[in-house]
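Single chain ahead, written as structure tokens, the form predicted alone.
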Amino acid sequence: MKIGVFDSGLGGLVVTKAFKQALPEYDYVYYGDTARLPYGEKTSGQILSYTIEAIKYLIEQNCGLIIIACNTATSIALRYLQQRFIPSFAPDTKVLGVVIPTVEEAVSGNVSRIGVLATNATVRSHIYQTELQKINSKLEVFEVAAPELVPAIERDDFAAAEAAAAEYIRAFDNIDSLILGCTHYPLLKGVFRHLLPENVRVVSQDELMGAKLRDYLRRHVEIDISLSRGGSLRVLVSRLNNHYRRVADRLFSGIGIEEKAL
């Protein structure tokens, strides 16, 4: 069985790289739904439908452990998948998200005011506020939607993305930690760290997910022993263009990228 990674676009490749760096021996299949991004502007029904299609496809590719790298899909679809869909469709498959590991990392240390930058759909779900305050009910959580960032990153317009980031940062007041609640945003983590005071911690998912996956497999030996170890990575997207090829090659030098519309 392989490890599957799903994202609404190419942002999840950043997290996949973190997995490969931490656990290079495993086999991975990445699927990015580039034809229908950004998910953050879609309805909850659309997000759920698209995510189920992608999870079905990764199961067909012999993925026994699937990580939904997309924060939007995690916030809208993960609970339904874990509680309703997977038990009946593929009970031996495990599907995980990125929100809980991010929340666990964000509350480590002395924090009281946490900012969350995410897509419209993720902010609308309030999943970060809910999960953060489950751990510490006294936390003040400030959620800001950043709808301009994913489209700018996906079209390789980092000047526009940086300008938008500067505007979104203005909405946060006196926070001590900022969660980058979208797998595209690590591509701008240096920008956020430059814009924010030095004492504000920026929680970027590419910096924590490798260790989180390693820890998960250590605690779930029954899953770990079922996973193949050939060190391979297969990258698929629902719409392919030269920009996507460049991004994949920049992260994984020489990697091939395939087009597969669902």
Contents of the next structure:
Amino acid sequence: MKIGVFDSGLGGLVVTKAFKQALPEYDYVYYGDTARLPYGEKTSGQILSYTIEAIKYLIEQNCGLIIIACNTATSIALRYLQQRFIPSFAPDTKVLGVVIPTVEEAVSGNVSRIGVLATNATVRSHIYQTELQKINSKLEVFEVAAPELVPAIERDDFAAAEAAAAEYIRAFDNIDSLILGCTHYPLLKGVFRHLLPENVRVVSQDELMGAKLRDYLRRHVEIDISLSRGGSLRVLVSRLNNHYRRVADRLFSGIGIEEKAL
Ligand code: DGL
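Please give the other form, namely the form predicted in complex with D-glutamic acid (DGL), since only the form predicted alone has been shown so far.
Now the full complex is given, and it begins with the chain already shown.
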């Protein structure tokens, strides 16, 4: 069995890189639904059905453990997948998301006012506020939607992304941590760290997901032993463009990318 990773686009590749660095021995299949992004601007029904299609596809590719490396799809679809879809469709498969590990990491420091920057759909779900306050009901959580960032990052317009990021963070007042609640945003983490005061901790998912997956596999030996260890990576996207090819090549030098529409 392989490890499947799913996102709408480039964000998931950044998380896959983190997995490969922390756990290079496993076999990975990455699927990015680039033809239909941004997911953050879709309805919950669309996000749910696109995510189910991608998960089914990764299961067909022999993935026994699948990480939804997309906050938007995690917010809208993970609970349904874990409680309804997977038990009837593929009960031996495990599907995990990125929100809970991020929340655990964010509360590990000394925090009281946390900002969350995410897509429209993630903010609409209030998943971060809900999960953070489940751990500590006194936390003040400020969720702000940043709908311009994913499209700008995907069209390789980092000047527009930086200008938009500077605008979005003006909405946060006196926070001690900022969760980058979208896996595309690690591509801008340097910008956020530069824009925010030094004492604000920027929680970036590329820096935490590798250790979280390692920890998960240590605690779930029954899953760990079912995973193959060939050190391979297959990257598939529903639509391929040159920018994607360049980013993938920068992350995984010389990697071939397959196009596969669902
Ligand atoms: N990387 C996805 C996330 O974490 C971006 C979603 C989108 O396509 O808008 O939310």
